[in-house]
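First comes one chain, alone, set out as C-alpha cells in the form predicted alone.
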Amino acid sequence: MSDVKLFSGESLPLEMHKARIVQKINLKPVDRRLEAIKEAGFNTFLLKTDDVFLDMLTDSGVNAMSDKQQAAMLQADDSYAGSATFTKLENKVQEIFGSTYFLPAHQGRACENIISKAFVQENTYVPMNYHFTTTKTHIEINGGKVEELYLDEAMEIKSSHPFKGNLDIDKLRTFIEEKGVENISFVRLEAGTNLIGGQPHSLENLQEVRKVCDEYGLMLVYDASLLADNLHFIKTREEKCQDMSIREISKTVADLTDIFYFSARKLGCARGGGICTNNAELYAKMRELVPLYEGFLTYGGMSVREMEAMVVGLDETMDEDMINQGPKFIEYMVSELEKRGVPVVTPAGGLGCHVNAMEFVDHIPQTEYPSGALAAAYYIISGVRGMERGTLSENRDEDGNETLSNMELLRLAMPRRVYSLSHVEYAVDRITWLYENRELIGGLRFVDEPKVMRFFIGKLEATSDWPEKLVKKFKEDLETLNKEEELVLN
C-alpha cells in the first residue's frame, strides 16, 4: 500500500521507506539565490549544489540507494577482466529481462552512442514515439534523422489519455511505406517519454509496434531508462495487465524488443547502464565498440561497486511498492497545483511534475526561452532547482534558426526515496506564488551558446531587470506575511 485515505476524505501518498541516513540541505537567502543564478548564466545545470535547497533537476543518478544496495557495494570484485561482480549483474539482467547477451556501459547515452555507431546508416531515418536530447544528437552525428510519430493526444497539455507516449501505428506504417524499409535504420520506442511530461506507452502499443517491425523486417530498439515508472502505469492503467506481476510485465516488454538498453542512473538507482539482446549477430556488432568507448566487456566504464548496487536495485525495481513512489508523489504534486490553477501536464506522468511554461509565461516568446526563464525564476524565489524542457533544449537548424519546441515545460523531477511530503508542499507553495506574480518574469538570451547540447553548458542573461523586480516583490510579500502573523500572535 503506497497511499492512505484520511478521515478527512483526502488521500496522501505514503513513503514506503524510513530515513536512516540523512544529508543536510541549505535554503540560502533570496539575495544569494539571485547572485547564484546570475553566476550560473541563468542555467540551472550550472548552479552549485551548496546554493540549491531542493534539487529537482533530474532523477538521474540522484535516487537514494537502499540499505541493501549500500551493503552490497562492500563485496565488489574489482578485477579489470572477468569480474565476479559483472557475472552477478549479467545473471540478474538475464533473470529479470531474459536477455542472453549483456553489454555494460557507463550510462544511457553511452548505450546510445554504441547503438547509433553500430546501426545508424547515413541518410536514413529512425522513427520513434518521441526523441530524447542525447538520443537525437547521437543519431544525427552518425548521419541519421529522427522522425517522431507520436499520437495527436501527446501534444495536448491537458488530457485524460492514459498512454500519451504511445507510438502512432498508422503513422508508422505510412512512414515506412513512404520512405522505404531500406531507408530506416531501426524503430525506437522510449519508455516514459521524457520531453513531453514523462508520459508512458502501453504494453499493447509495444506489441503493435513489434508486429509492424516484424511485418517489414525492421529492428526494434527500446529505451528502458524510465521503465520503472512505465511499469507502474502499465500495471495500474492497462486493464489486461492488472493481474500481471511487475516481473511478468518486465519480461514481456523485453521479449518484444531486439535491443533493450537502459541508464541505471534511473532504472536500478545506481550509476551505470547496459545493452541487452537475444540476437547473437546484433551483440557481435556492438561488442567490439564497448572496449573502444567504455572499457573492457566486464566493466564497461562502470565502478564494480555500482554494479553490485545495480544488481540489488534491479531486484528492488520489481517491487510495486518501490516503483510507485515516484508516480504517486508526482500525481499528488500535479493534483495540488491543478487545484491552485497552475497549468501542468495531465495526466500526471513519471519522472517529475511538468509545468506548462507556454501558458504560465505566455507573454514570453519562444525565442526568449520561456521554460528556461521560468526555471530560473522558480529557483530565485524558492531555491528549488528544476530543468528546462523546451526550445532551450533543442539545437539550432543548419541555417542558425531556432528549432521551436513542441512544448515548453519546467520539469520538477522527483528523485526516488529522497524528498518528503513537506518538501513537495513547499515546492507547490512557491510555484503557486510565482504563478500569481508571473507577469514579472521576462525572457533570456544567450551570451555563450555551444552548438551542440547547449542546455547543458550554455550561459544566458536576462533581457531586462526582471529578476531584480521579482526579488523585490517576493521580499515585500514575505514581509507582509510576517507582519500579519505577528498581529495574529499578538
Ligand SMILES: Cc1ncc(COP(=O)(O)O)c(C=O)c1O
Given for the second form:
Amino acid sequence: MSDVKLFSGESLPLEMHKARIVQKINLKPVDRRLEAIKEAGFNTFLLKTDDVFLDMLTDSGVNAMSDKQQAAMLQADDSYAGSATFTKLENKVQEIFGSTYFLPAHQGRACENIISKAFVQENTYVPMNYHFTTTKTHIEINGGKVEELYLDEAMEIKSSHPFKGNLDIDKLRTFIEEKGVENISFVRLEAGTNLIGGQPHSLENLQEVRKVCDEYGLMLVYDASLLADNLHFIKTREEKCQDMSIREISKTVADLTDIFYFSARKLGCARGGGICTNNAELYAKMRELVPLYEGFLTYGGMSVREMEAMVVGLDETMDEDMINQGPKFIEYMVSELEKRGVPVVTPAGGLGCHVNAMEFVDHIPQTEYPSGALAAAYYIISGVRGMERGTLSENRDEDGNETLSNMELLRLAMPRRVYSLSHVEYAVDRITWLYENRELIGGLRFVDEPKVMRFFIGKLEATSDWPEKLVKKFKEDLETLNKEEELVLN
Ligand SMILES: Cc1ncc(COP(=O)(O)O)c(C=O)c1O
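Please move on to the form predicted in complex with the ligand, as the form predicted alone is already shown.
Let's see the whole complex now, leading with the same chain.
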C-alpha cells in the first residue's frame, strides 16, 4: 500500500494488489436487519453472514489470501507425523523469528491454554500492558490474576502518543516490589493491544520490559498475534527504527522474549497458531501438552493446507507494502470520522477503527452495555457488523457484579485486502447518520447470560422499543433524501 498525492492536495491510500476472485455480498432491507438482530439476541456474533453487508466483526482468519498462498495450499503434505509441510513452517518461523523450537496449535487461544497450563501458578499474578479476553480467561482458570500496567495515556481516547500500548515500566517495578517476585508467574506483553484500540508498543518499551525481567529473573511472554500492525508502527513512528527492515525489527522483537506466541488467523493471514522459544527447558514444559490438547507435534490441530498458507503469509508479512494496508485504511476511516465529529480513538491504531461508545451514547449506563447497543444499532441502520469491546466483553466478578470496562468501544475491524474505499465511505456515512441520531439508541439487557466469555454466545434484548424508533427515523430520512434526489434529477 502506498500513499499517493492527488492533485487536489489530498493523499489517497492506494492498494498494491488487485482482486481476481470476488464474493457476492448482500445488503438486506432495514426491516430484515431489524429482525435479524433480534434473532441474534442483539449480539453481532450471532448474526448470519447472509444478513451482513460489510463484515467488520474481526480480521481474524478473514483476511484475503494472496495468489501465492492459495497456490501453496495445493502442495501440502498431509501426514499425521513428520509432515514436510510442518518442516517448511518450522524453518520459516526460524528464518524470521530466529526461534529454535516451534510448537503448533490450532489458534491463538490454544497457545494461551498451553502457556497458562504450563506456567501460571495458583494465586500468582501476570502483569501485562493490557489483557485480551481469551488470555485473561486462561490465566484465571489456571488460578492466576491479571494485572494491567498500562500508560495513563492508554485510557485517553484522544491522544497524540504514538505508543499507547506500552507497558508502564515504573508501575511494573513497583508492582514486582510490592507483590514479590515469587508471586509473579511471568510478564506478558501484547503487540497491538486488541482491547484498547489496536495501539502499539515501541521497540524501546519492549527492551525496557526485558531489562526489568532480567533484573528480577522473570520470564517474558509475548503475544505476537497483532505483530504485523505493530511492526508497521515501530517502523513508521519510532525514529531509531526507521532504517531497520521489517525483518530486522521482527527478529529483534522475538530475540527479546522468552516465549513468543501468535494467532496465525491474524499474523500470517491463515488459520492456526504457534509458540516459539529458544529455551529448551520452557519448550519441554509445553511440548507434552500439544498432543494432548491440539494434535501431534507436526500439525497441532492445523490443516496442512493452512500451514502452507502460513509459510507464505509469514513471508509476505515481512513486506512493508503488505502490512501497511490495514493501518492506512484504518487511518483514512478514522480521519474521515474525525472530520465529521464522530468520537474515535486516536491516534489511529491497527486492527480496526474504534468508535468511542462512552461518548457516542453517553446517555446509556455501562450496565446497559453502551458498546453492545451501539454495535446493534449500527448493524440495523447499515448492515455493517462490528464488535462490542466493552463491559459486555468482561466476565462478572466472583460476587456476580458487573466488571465495568475501562473503555466502551465499537470496533470496526478492517480485514486486510477485503474491502474497498467505497465500502469504507459507506461505513463512514452510515455511522455519521447514527451519530446525528444517537439519542434514539437505548440500552440492552441479558436474556441468556453465559458465565464466561458471554460476548460470544450470550443473548440480549432492547430495554425499550428504541430499535423500532431508530428504524422509523432512518426510513423517514432516507425517504426525504430520495425525494430530494428526485427533485434534483427532475
Ligand atoms: C492479542 C490477541 N491474542 C490472542 C488472540 C486469540 O487468537 P485466536 O482468535 O486465534 O484464538 C487474539 C485474537 O483475536 C488476539 O487479538
